[in-house]
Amino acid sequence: MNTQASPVLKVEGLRTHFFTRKGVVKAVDDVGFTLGPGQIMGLVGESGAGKSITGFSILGLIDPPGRIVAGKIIFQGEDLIAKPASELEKIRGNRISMVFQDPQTSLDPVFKIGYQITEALFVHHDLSRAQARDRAEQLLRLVGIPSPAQRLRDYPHQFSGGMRQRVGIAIAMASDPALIIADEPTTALDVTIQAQVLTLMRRLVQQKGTAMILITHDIALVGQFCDRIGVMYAGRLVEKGAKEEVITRPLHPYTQGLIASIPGRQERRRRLRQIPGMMPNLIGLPEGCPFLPRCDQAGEDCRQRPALAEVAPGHQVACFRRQGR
């Protein structure tokens, strides 16, 4: 991984907000980071704190009647908002892609595995049917799926949920994209089959100088396979920095809640530790910190809205308790 090349992607106070009969709800409010060539970022953080919608955003999936109201999106120093939808087209699925959380939904059942690769490949690039089945071939290997060119030949039913998954893996790394967008990518399956995906993008993003958001609500997972890691609390993060720093020195305390609930990290015989309450309703959410309900290390003070501030290098909370206020 080089440290020093430009950016892949930066994301700058991306405010992504739903219109609804009820009110706006602030899906994303004001995220930023920046991700290297071949850097791997978690997103880490309860169901509604706005992860998948932060990717939606950044791959320009977002329909009415929601918005990206505010923000920028650079991707290989380009404004991904400001560019039109036809543009943006030829972008997803060429230069950013992205794996679902579900490949039995993902693939569609009535199509040959090969046929779904290849016109993967046919919408991007000037491909012969031989070549992009030679192509898909090699995509198959790459992913390890044994017997490649047999198992071209068939349905997404005869696969394993696992080996489904791979072959998302392949469709995503078809066309050899800067950027992969991974939304839960191993929910369906089981822990050992997990840590198998897992470390197979890993692999892969790392020899191809791919940059890959990983987004999910485990954190014991974030701290396994990324390099940095941003937690997500309705829809703002109040916690991001490098993985060894996060985990061994987590600095909020949602992000302390979240690790301190990881199974395995505790005395024997003691109970797991929950964080109290629920996500707050993300519409009419009061000028304060939104944690502050469920936070017991919360004063005065938290009744203002806490903004990122860097405490150690690399390494931004938004708490006051831990900014020396």
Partner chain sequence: MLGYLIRRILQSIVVLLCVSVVVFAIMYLSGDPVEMLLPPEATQKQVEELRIHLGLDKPFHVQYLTFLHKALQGDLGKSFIFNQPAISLIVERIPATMELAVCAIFLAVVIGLPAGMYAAVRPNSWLAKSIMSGSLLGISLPVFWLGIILVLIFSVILGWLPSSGRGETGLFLGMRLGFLTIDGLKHLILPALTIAVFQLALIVRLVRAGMQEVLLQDFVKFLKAKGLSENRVVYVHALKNILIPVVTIIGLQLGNIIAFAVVTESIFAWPGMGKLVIDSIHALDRPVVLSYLLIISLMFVFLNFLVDVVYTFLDPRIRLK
Given for the second form:
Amino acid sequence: MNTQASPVLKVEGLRTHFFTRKGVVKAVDDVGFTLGPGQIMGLVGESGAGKSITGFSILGLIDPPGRIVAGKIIFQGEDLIAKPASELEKIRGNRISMVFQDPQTSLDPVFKIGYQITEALFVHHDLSRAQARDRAEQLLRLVGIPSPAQRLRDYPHQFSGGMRQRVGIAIAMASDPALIIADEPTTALDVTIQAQVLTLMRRLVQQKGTAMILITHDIALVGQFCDRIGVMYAGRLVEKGAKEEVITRPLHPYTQGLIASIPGRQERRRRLRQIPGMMPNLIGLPEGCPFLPRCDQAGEDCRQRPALAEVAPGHQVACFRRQGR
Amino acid sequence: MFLAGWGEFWTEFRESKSGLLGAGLTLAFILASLLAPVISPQNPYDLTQLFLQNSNLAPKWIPGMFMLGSDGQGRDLYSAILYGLRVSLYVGLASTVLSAVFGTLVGVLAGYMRGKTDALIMRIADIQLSFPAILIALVIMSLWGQGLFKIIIAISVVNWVFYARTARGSTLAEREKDYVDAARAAGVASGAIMLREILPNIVAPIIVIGTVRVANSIILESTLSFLGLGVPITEPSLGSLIYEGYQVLFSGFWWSSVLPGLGLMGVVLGINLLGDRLRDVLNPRLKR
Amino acid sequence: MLGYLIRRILQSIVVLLCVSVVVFAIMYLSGDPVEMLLPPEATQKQVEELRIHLGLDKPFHVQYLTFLHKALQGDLGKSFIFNQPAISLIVERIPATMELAVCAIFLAVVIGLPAGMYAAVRPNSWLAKSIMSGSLLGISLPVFWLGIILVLIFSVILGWLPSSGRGETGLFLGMRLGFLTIDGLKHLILPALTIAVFQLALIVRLVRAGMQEVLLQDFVKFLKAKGLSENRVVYVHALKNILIPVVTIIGLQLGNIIAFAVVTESIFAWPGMGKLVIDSIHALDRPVVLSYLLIISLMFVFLNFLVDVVYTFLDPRIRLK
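If the one shown is the form predicted on its own, what is the structure of the form predicted in complex with the partner chain?
Shown next: the complete complex, the earlier chain at its head.
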């Protein structure tokens, strides 16, 4: 993969903190990665690891008490963090769009689907009513919704879960964005529909050369659909690299745990493993490696925080055990 | 279970100035009404202390007799307000306790039994709710005539619905939880499950509703008394005082209607502030 | 949809029948009207004859059916005081009460809706905080006392506005309405304001709470992710979402205002249904009180029906086949 040429997105040292009554939650703490056109990057981790917050940070949709406190988000050569809100509005839904987790709740229940699609078109493009309607119909056909012309007049509750998520994807694709952030797009769907929706998304992304960030807690899904993987833990990226590298040779103890817990992998006879313990509370996180309390390979030096370092070409990990120390 | 979090509750509660103000106001008014016989310069019910030459005196604004002026019968207004506050608070609290107990029990029963019991109870509640509270109370009072006990009953009849609905909703949610299943599997009788297992877990929303309803009940009582359909004239509440004051408003004696009203507003405002804060603290949904 | 409408109408009729039983039971239990109708020097024989003549010797259910039969023909007896059919006394006064109620709710919605939305969108601004404090004050003010204060300020002290009656009225669609003349408008201001303040406070609080709830939902984030401006999210999407509960509330509050008119009309000597019924309660003019109850129940049941129907039209999720 050639990410050097001209990356669509380059995130550097992103820190998004929430200033709550009980203390500062460092939901995203020094996260960086690069994404080229047509690439799909999987962002994996447990809930609360900071994956979604990373996604929302890129879109500039962090609500108080949260705030991006440091970092750069270079999208097509421009730093989004430095941009005023009105500029971001022009980018959102146009050059970067998002697909949400729960198709039940991500569409406005009291507006027709057609309205919700064309609305996104009108905001960003100068279209006539008829043009927008045609485009909406075309989009629904693109995502595989039968008889699209009629369905434009339906309300969200008249669609099944999978169909509703296709509508969400259609809205995200409406302006041919350069980047799509998909936040657990299939978690709320049945397994069979999951595969359909993801295959559709991958096909669309590849056709148009769109970059995509797939946020998920399911590392198996990432293995099937992504080019690159970033593993997040307690607000930090603990491992990232090409898919094959990370899946076949996971280096961080946490990634190893995640992969060992996938049912039905190579070593069939081995018992399914679980990572013991829980992710630590993000308030008042100790200085050292956040995974320390759950790690079976830790040593004294883990009381300091390990940084990401390259241990193999294109494969970085934040663990002293793998960095030859 | 509710009391276990008391320390945490208080830490959070005191963060809001308006909540503290509400609690303070409420407490102050309750104390003032309890201590009325001690702190008021006059017993306003004692006719031997009233002299007609003292009628409609303007407020003197200095502590003592006629600090807030006097009414048409020469009664010290400050004393009358304190005693009126007693009646108002008594009616408000008594009717709240009565309707909360009845409404909650009925609501838990409906939510736990479901089926026909539930349908019947909620049907009645729905029909009653489609009629304004004041109308229902008005019908009852116009039928029975004035009376302290009668108005407590009338207000309770109006209010039981709110508790019943809340209790039913919470019970429906609680009865699906594991601890109820466990109790049922252990052979605990339905009545015991309702009273000992479910009831303690739905106290918080009932308290929130209760606070708001106390304020409402006090206003309802004073409104009915203002219309001459509330407490008897021998035991005037703040509403009755305001009515009497209104009769002499156009003669320029503004204090005998305005000042009791300020007292009424103060106590209701205090309870409402307290209720708002309780709702915020006890409602986990709006928490960050 | 048609099935739903029919079911809903049947429901309303059942409710009305229940109400009529309750109202009749009240009348039945509240004593013998014969004593009211006959002079005190009437003999025992005259009393008996009148009882038989009025059918009061018959059992409860027979009397109820007779009552129902007459009620359906619009005959609810004559007022003891005015010696006129009770029902026409009430109906005559409906326009006055409705005028007051509609003006008040109009004021409350026009101010309350934007204020509540603002308070939800900018909860930390000083204006939002004053709106919320004001609304708390508004729901804590006893309506009758507010009326008195307004009278004191604008009539007694300033002498700007009249404090009683409706003033001059104009004829509109066969109804006497006050807002057609300057004098009528002047008379309308204080009572309408008195009612509106509480409703305004209530609407502000409901709108704010509803709005806060809507703004927390996922689809709001999705709308922003589509690139919609905050104004569009709030004033198009969130607004339509809260309009459903708000319309319901307005409908139900209209009923409440009509009932609450008994208070306001008493203070301002407003010649509407409310003042009439309070006077009739004090004068023990039972037929008028009962007619009032039946007519007002009819109005509520109708309002509830209307609100439900409007609700199904506004909310696509409950639109039935």
